[in-house]
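Form predicted alone, single chain, as structure tokens, below.
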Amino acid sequence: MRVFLFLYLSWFSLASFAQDLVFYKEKYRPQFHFTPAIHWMNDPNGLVYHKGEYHLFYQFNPMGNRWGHMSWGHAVSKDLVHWQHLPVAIPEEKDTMIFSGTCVSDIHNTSGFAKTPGITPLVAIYTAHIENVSQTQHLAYSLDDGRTWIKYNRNPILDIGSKEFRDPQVFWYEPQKKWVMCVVLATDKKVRFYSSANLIQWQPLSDFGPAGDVNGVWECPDLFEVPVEGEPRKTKWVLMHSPAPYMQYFVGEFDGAAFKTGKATDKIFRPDYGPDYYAAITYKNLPVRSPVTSIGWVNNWNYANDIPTSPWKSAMSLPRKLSVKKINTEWVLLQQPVEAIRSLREKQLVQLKGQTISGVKRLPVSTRQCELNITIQPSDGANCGVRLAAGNGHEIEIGYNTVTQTLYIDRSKTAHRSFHANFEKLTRYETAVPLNNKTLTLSVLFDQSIVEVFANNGEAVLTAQLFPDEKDNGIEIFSHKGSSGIVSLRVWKMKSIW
């Protein structure tokens, strides 16, 4: 425990230095996506709003810049944009790593952990992992708004004798006044649901799966209710999880015991069709009328340990607001950056309207830290879009193929791809996106080494990492095999959150 006390205090000191901008100036360092000051980070954990603060816990290695020694890192925010680092919340202990899980605000004190009136416990439920031995669900609680944590003295609270039973997500199901947990049987490709009155004793309800993408182990499930776009009083339930190394979701109904889609589940729907989005979960206990909001991990297990960043590794996505919409006969998850991200717009760098593009046009701007919004009307047969990090023969291309009606992202011409063979191979990702009234609208957030692309009001999203050279900072628009009309284009410089 002395080692972990030292690490805890060391991380607190480093976090304090980070707030004074000792870090956050390194090559490739994102400036408006959350990153730890130092060391390895993966899955977001325990997203909860509590007493005016958005808490972000995350898988964190206090001892190095590769995966291992999993503990829960911790940060808080007032606006989901600017973050304050806090000390490690729940540290690894002896042979037990702290894997992914949830955090809830126990406003009714169902757990009984609060002994003093006016105290609302924060309760974290997570997977305790002992390598090659077991995965069980443990509990820790905080009585001081998440600043210090006490591990429950009767852990585990849920043990089925499995080595592949992990990543609990818990929410309050108001119609039946109970807690519901979803947790994966990873190698069985199933999500299991449990219920509880007190967050401590849990009873099984039902299983969902296998379904959809069953290629990788299943991880990080989350079940949540979202509004139907354009129908104010209608909602649907979404079950989202991570079949490694990507994600998928299902839209259906939940009756307090079982999740059902009402149709075949062989088609795969992804919250993100790019290479670098994983383990996304939603915030619990959000204020009334707040949008359902998620955060995901920007990386890919095929090369995650080896991306060329130091002294930190990995970033979180921008927070996304969620809803669903029925397109033809299928329910589609809509995602857009939360509106608070707009507050980072610092300066409009360029604006175009009513122009025609044929070939390649270089914009009069040089940046790797921007928001670009474009509405483009491609001619039949054209291939058109945007290139970022352009220079010296390098670029990442975000394009639309009108013949196949697919949106794609291609990083095969970006710099510094040889750090891992898998990164060199995994260069092009695409998904079907029909034009909307003959136009395509893209909102692109480019942050040093991360690109997030939101198409047609969030009907499809693609996220990718890239590692540009210092002079790869040009932006181009293009249209080949036919001209395209630029209905509108705007580019803003984005402020740093650090």
Second form
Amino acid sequence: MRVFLFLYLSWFSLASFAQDLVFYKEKYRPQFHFTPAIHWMNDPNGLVYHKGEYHLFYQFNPMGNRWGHMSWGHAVSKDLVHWQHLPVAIPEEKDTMIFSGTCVSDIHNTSGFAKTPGITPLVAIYTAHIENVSQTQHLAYSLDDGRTWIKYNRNPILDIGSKEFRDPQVFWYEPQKKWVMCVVLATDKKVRFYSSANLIQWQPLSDFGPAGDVNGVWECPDLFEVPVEGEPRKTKWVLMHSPAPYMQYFVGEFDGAAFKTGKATDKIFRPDYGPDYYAAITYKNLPVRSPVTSIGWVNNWNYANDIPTSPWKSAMSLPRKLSVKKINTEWVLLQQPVEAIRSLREKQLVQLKGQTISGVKRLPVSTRQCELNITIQPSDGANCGVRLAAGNGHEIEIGYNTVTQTLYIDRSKTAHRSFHANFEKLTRYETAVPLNNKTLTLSVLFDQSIVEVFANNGEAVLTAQLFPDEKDNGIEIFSHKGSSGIVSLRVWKMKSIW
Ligand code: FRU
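For comparison with the form predicted alone, please write out the form predicted in complex with ligand FRU.
To see the whole picture, the full complex is given below, headed by that same chain.
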């Protein structure tokens, strides 16, 4: 115990110290995306807004820079942009690792954990993982706004005798005044729903799946209600989860017992069509009128442990606000970085308007930390787009192919790619994106070793990691096989959040 306490305290003081000093300046360290000060991180966990703070818990290894000893790391933010590191919230205990889960603010004290008026319990429900033995759902609670945690003394709260039963997400279902949980039967490729009056006793409701992408195990489900774009007061339900190593979503209805989609199609809808977006979940207990907001893990299990970053490993995506829109006959998830990210725009580096390009044009900027917004009108047959980390043959290309009407990201030339054979293989990703009035609008958030691309108001998003050389900091726009009109282009330098 004493050794643990020592490690724990030294980790924390190192983390706070590191935040101000050299660590946050290392090569590849994103400057406006969340990363742990040191050590390994995977899924976001327990995203909850509570008493003016956005909590971000995350899968964390307090002992090293690869997956293991899973515990819940912890950070808080007042604006979803700047984060303060806190000590490990829920540590691994003996043979039991703390896997992914949820956190809710129990404002009606349904759990009865608050014994004095004025206290609102924060309740975490997560998977207790004992290697090769079991996965069961456990509960821990905090009576001091997440600073210290007490593991419930009658855990597990849910045990179906399975080794593949994990990642509970819980939310309050107001129409029936009850809690609803979704959790996966990972190898059966099913999401199971439960309900509860007190967060402790859970009754099964229904199952969803297998459906859509059933290639990998199903992980990290989340069910939430979102506004329909342009139709005030109308909402739909979205079931989103992670069929390894990517994500998918379904849009439908939830009646408090079962989630149902409209007619089944073969098409797979993904919150992100790039290589590096996984395990995203949404914030619980957000204030009324706040947008539904998600965060995902920017990595891919095919090579995650070996990415060449140190002493930390893995970043979170920018928080995204979510809604849905019917495009032709299909419901599509729309995602945009939350508004607050705009506050990081430092100075405008470039602005172009009404130009035509043919071939490659180098912009007068050198940066790997920027937001680039472009509206481009390609002529028929053209292939056009943007290259980042350009200049030395190591660029990552974000392009649009008018013939196939697809948007792609290609990182096959990034400078450092031989750290894992899978990274070398997983280089090009694409998705269909119809032009909008003959134009394509891209919002590109580029942060050292991460790029997030939001196309046409967030109808499609692609997130990818790249590992450029120090001198790979040019930005180019291009149009081949025909010219393209640059309706507008703006590039801002982005501030660091650390
Ligand atoms: C998803 C996942 C979860 C699990 C956690 C363990 O990335 O595999 O299913 O709870 O990571 O770290």
